[in-house]
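Below, in structure tokens: the form predicted on its own, a single chain.
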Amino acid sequence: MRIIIGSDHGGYELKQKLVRHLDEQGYDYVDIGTDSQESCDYNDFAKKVAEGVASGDYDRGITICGTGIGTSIQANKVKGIRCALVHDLFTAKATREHNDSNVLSMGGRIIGDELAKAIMDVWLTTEFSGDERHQRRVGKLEE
């Protein structure tokens, strides 16, 4: 699985911790920035993550801003993206099983580091159920 990850300044610290965790887990990923806590626009990073997934260059994407709201809105504007804003383990699992989400958004100012790592782990390891009702619903999202 190939992953693209990016954040704005509000998600920078959490992104750095998640990138180290991805390294420890042996994932193949690209960190597209930001590379500091200097103020920047979440839109630029979320769009780049979403476009990387939509193009097929990456299997999954992760975006982080202060709340996760802005990056999730921006990512979902890209055709083919199903970005889920997640702050707990239940929805991390459900959004993969039921919605086949391909981008995960989290808020760096909302959740702690260990919970964020656990959310990312669950989200990366949970498969889409593929059953008829969930497939039908995902198809409607794509329309």
Contents of the next structure:
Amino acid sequence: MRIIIGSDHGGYELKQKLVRHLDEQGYDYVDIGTDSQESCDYNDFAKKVAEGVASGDYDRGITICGTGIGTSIQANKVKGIRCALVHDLFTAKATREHNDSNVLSMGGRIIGDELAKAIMDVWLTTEFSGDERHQRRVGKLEE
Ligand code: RB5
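Return the structure block for the form predicted together with D-ribose (RB5); the form predicted on its own was the one displayed.
Below is the whole assembly, all chains and molecules, this chain first.
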């Protein structure tokens, strides 16, 4: 699985911790920045993450800003992207099983590091259920 991860300044600290966690687990990933806490626009990083997944170059994307809201809205503007804003373990699993989400958004100012790592782990390892009803609904999202 190839992963693309990016954040704005509000998500920078959490991104650094998630990148370390991806490293420790041996995931194949690319970190597209930002590379400091200097103010920048979440749009640019979320768009790049989303386009990386939509193009097929990456299987999954992870995008972080202060709240996770701006990055999720921006990512969902890219055709083919189903970005889920997640701050708990139940929805991390449910959005994979039900929505086949291909981008995960989180807010670095909202959740603690350990919960964020656990959410990422669950989201990366949960498969789409493939049930007919969920496939139909995801199909409607794509329309
Ligand atoms: C940046 O201050 C902040 O607005 C951004 O990280 C994000 O929370 C936007 O949704």
